[in-house]
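First, one chain by itself in structure tokens, the form predicted on its own.
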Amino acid sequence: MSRFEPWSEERTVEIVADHKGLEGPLMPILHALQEAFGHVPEEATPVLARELNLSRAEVHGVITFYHDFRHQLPGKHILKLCRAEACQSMGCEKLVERAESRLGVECGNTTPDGRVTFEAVYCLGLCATAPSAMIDGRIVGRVDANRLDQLLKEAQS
């Protein structure tokens, strides 16, 4: 059973509601949107557009520029490497490539099996211990190869 409820328009209009008093509030939609759906779902943009009375380039435009909006259900499990500068000269690079080659997926994908969601992230705010990764929403700073390992292992049971 998916954590996420399925998309409805009925559903986005009351988050819409819920948040359409806040000064820009389309960003804090769109993070209620992924929250409650997974992701932000294509057939939500046209609703927003008119809720907001943006145009759909303008929404579109929004949702695509930022990498932390999906456009595809997640897996059951969401690991997150930083490729930010810090994390970078502290070896992600070859991070990704590991997971990537553990994985059998490209970053900004799924596991064929819908098991792991491999996502990157432009800091986690960790400089200091880079570099770092997020599982499910926890934090790991000093990460290295064995580490890595131990993340990918714990996402894959």
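What you are looking at is a predicted structure, and each value in this text was computed from that prediction instead of being measured. If you superpose the two forms and keep the largest set of C-alpha atoms that fall within 1.5 Å, you have the rigid core. Numbering follows the first chain given and starts at 1. Compared with the form predicted together with its partner chain:
- Once the rigid core is overlaid between these two forms, residue 77 does not reach a Cα shift of 2 Å, moving by less than that.
- With the core held fixed, residue 111 shows a CA shift below 2 Å between these two forms.
- With a cut-off of 2 Å and the rigid core superposed, residue 10 has a Cα displacement that falls short of the cut-off between these two forms.
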The other form holds:
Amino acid sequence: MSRFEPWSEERTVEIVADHKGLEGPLMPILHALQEAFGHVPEEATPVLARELNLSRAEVHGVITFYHDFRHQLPGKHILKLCRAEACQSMGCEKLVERAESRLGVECGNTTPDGRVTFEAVYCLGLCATAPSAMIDGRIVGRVDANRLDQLLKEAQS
Amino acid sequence: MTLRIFVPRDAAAVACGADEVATALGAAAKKAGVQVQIVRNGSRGMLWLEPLVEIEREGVRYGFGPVAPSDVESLVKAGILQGKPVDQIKHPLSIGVVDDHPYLKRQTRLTFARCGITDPVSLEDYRAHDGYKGLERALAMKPIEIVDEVAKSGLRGRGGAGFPTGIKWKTVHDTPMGQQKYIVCNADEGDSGTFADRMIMEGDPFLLVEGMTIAGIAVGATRGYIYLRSEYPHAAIALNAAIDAAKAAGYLGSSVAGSQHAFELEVRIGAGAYVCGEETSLLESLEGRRGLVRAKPPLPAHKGLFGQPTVINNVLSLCAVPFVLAEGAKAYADYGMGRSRGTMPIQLAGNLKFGGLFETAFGITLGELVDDIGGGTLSGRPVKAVQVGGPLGAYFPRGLFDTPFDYEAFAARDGLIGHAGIVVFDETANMAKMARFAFEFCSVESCGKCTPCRIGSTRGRETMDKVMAGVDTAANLAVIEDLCNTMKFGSLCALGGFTPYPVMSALTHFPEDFGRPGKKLAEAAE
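One more: the block was the form predicted on its own; return the form predicted together with its partner chain.
Next comes the full complex, and the chain you just saw is listed first.
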């Protein structure tokens, strides 16, 4: 069972309508779509263009500019490790290697069984309690090999 | 009497288990049949002690930290839930009276005065601790007088560029009335090693709301947006709670505190693009477009959000404003050195024993911050390099530790203070790798609008790969220097323009890591 609803044009139109009164509504709409569907599927592009009176190219351009917007559904769990400088100074790259070898995928990918999407994040603002991680939206500081293994176990469950 | 126990809601504390500690304390109190109120305060900024649990006795707060959920049992046994005098509570995690801690004692907290002390989402608490005094005073002044006050304080943009805030405000103030003007807060704090914006938004969100409201009144703007990065969900919650409470109490809306001024405020969430911390890219993003950097002029002050006059300031700039108004420009300007007036919330991060937030007047040296206050590396190995000012800041070796924290002093040594984040690396760091990372980061985050940044960063990364593989080192390093020169002077914004800072400083101060033994490249930093 996916935690997201399947994409539908009807729901997309509804979400657009909820935000249409805002100044510059596209970003809030894209966030809302991703929250509902887990990603912003390609099929949404022409619908958004039509509803917001934009060209498809403009909408596509925005969706693809931002790292946050997913084009495919993520795995059941999303594990992110911070790879920015402060976390590097505390050895995050070793953790990334460890996670890659345990998961069998490179950072930026989803495991073949669809359980874990493993990604980098560039700074969670937890730079004095580094290295940092985020699992399904929950933040974790002072990550070491042991704590990473716990997180991996949680992600693979 | 109900006991008050403080367990921070700050993301850094939560990431280290504060929620679990709060739950465990609540359960323990229930079991013991003791009435407690658990206040989820902001962080005091002593992040190595998080989660820092505080108890209150006759108005004095005593701390214990870092507390793990498994420590709760022993804390309860020691007597923190009983009215016991504190000197009888013996516990290894005790740090005594929190306000007397040397880390706090040595600071000058103007912006972070309330952070960690109050309940961040309680308007009542905010007001009881001098909140909204600045607005009160602003409402008794003419808008131009508010602008002058900010100008006189010497406040400079805390986002990194250091542009005088008063001049920005004056420009927007002087645009014709009767058109929509905006206040935009840049809360896209993407620099690694910085977390002051996050801390203040989570720990004292009303301060930002008040600062933006004052800005709106000063320049005649009736709408404000906080552009917050998506990596900060806890800050979003705190800000939205504060905005709702301010609205309900009449501090936001069609009549701010009963005055004729209107001000509406909204939080907007970014989507993981580092370049959106650049102000014009941020405005594009707010408008719902790709975050492509705009050429200046026109300045945002003339044509900003939706083409309207816009003040765009960093979180910390806006958060300094309530103090300036409440206590007067002079009180603020009395701190600092040279043209850097007031205080700077400095963030000590990375491989450091005592990482945290340290707000102090400009002028303190880098060495004091790293060795003395920060306590040296957590790993115990010697410090190799310190990056100041985020991913676009220079790496300084120990030899430059006498540099005072001041915009001009850092610039004179080919560095920048940026948003005042300091990341410490021990001797295991490979500076060639860090230089490569700077190029790589720039290539991933480049908005693509200008060629020096878009292409230069990619070529830079490729060339660094060759250098690191030992291929034709001298010739390839010459390419790196040339690329940096092009990027520095040819890029449209600071992303491409400042990437040469980490690269060239690494090469200049640590040539041995680049296979260039012994040769110091003083001229390369030019």
